[in-house]
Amino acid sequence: MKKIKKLLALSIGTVLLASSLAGCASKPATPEATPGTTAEATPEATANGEAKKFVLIVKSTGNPYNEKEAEGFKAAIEEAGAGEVILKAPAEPTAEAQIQMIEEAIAQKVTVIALAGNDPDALEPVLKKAMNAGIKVLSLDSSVNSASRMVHVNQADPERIGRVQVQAISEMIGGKGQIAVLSATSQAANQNLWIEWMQKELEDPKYADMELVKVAYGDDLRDKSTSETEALLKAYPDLKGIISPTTVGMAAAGKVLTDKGLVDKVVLTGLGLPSEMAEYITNGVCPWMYLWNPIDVGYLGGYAAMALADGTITGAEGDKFTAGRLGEKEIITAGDGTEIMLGDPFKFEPANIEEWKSVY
């Protein structure tokens, strides 16, 4: 155990290469998602002599996953001494709240805006305004449409993420019974894409005895996710499993199922933080789950932001840059835009959860 933690602290990249799937890093301190966090290293300057400003706007406050992303982003900029880091998080996960923050960033004449979008299309006018003002724009984790950004940092292959969760729940319930999905917001591009792939996986005849009864939305809020889980259980008394592709939903659903004594009656899987889900993996509510490393998502986003700022990349297919300890990354075409891929989801289960719960 000590050896593993030491290796993690020294080189997350080594662990990623040694794993059959990607993910996981050394345990960081939780950052405060507030504006004005400044790198300690001597910052690089823009052409007019001012320090470069890198803004990250996450989905909302109180979201542990977002906090880890912000920490990774900040660490990358500070590691390179590239400029000032400004971390922002709206009180609610809405496009309107993010639009206001983007307008503020434009007024501040920042160098780069990176964001996890709360809506794929609603942010387009203000992000175009930012780019027209000479600001580099990228999305990470939850994308905005391709007209709204120069490149997207993707945590893992969307098809693999969607399909593996259906495969997991099927194995857990023996391929028979009703299942439901507890998602984040109905506008979240990443969630919706994963759910599309879940539905495509369910088209396979081997799932003929499984029924997806509902996709519910907890809006990445703990209280609403809790009430949505309770509503699912009431509306579908024969429910056998819940897939929650959001860390907030996973933790909320795990608590509800535990408190109601539904271990071995309703199973849970999806995308969760090991630190939050260890209890539910140990007690059997969640036999296993998946996630990538949110710290590394933010870290990769930070290096992509710096590469855009200094012109190393433009967001075009084939562009390459070095992302610190993650090594060389190449921009690829995905859908109607371009993206940078972090890696595949990692499986967390009873055999390894004790090892990882203290990591992130």
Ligand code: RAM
The other form holds:
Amino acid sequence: MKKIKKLLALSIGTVLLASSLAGCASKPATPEATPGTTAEATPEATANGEAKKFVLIVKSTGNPYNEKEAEGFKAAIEEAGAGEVILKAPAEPTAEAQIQMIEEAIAQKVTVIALAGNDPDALEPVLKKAMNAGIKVLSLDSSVNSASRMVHVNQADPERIGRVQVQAISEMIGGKGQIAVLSATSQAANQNLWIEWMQKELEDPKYADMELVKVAYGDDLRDKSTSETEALLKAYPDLKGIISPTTVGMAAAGKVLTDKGLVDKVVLTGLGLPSEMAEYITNGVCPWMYLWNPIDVGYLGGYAAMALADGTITGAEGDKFTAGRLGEKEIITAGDGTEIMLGDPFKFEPANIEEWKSVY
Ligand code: RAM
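Taking the form predicted alone as the starting point, write out the structure of the form predicted in complex with this ligand.
Expanding to the full complex; the earlier chain stays at the top.
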């Protein structure tokens, strides 16, 4: 049996308690055995006798974060024996590419479409078409607008995710100097929301000596994220720090700063994948960073998909379901829609990065 480690399920209460002192959970739970290793159950069938089909469309290919998310989604559906899993990833992180995949899923008469949206609004017509055809739709990781889905699976509180990254960089640079943000695409709902919270945090007078000079977009593409980092360094020779709220941007910026020998001159923090960032946490380019478990984002999405498919939940506030090893989850209202919250971001630093780099 394939041996992939996973996060021990933590109750939200435990995480919040652990995080209340540090602003974020400082120590992730201990890694343990594989998700989805329970004996395979027989797939459930729909009323017409066909196996239920669960589609996951991630943002794009070539991003290990998305692969981990897909791994968790697949593990959830398979351990419950709920039906067929169809994993899709467009070559580019665009709405157009996802629209085409959603049209295909509608034609295949799938049971559920789960997706990390590449645009909050552009997918609305095609996702409404899917829901009108009886397909259950949910977003995870990156939300689509509330008219386009029944519920959203949120990795962590966007306000905390945004604010904690500014607090971190301020501590790293002594509260003084120019900073920049290296984001994913300009349409990504998750990054855009986190950046809004960063900007709100920066309004606090305690950051009066810090200046956000630019938000650059690497589009979650390695090459573009690399060239955008280089462009930032060139345009702002006094730059003191980069916040990258995307795992792709983090890894690219970590490499650029390392290759240019900028350790201790320009610091990096943000949302990084331990497997990609261990090197840069160890060499000091990134003193510490944050993330949640992307396998769990997918796994929770998988259980939410099954609960929508069998009618346990409709996406309404107060609906409850059991998400496998993550335990009971309740749907809450957030903004003008509803969502299911995974937990709180973890802090990764020299003391725990070795333990986590082989997990995700
Ligand atoms: C990238 C993607 C993903 C985001 C993480 C933090 O992998 O943009 O959507 O949640 O970074």
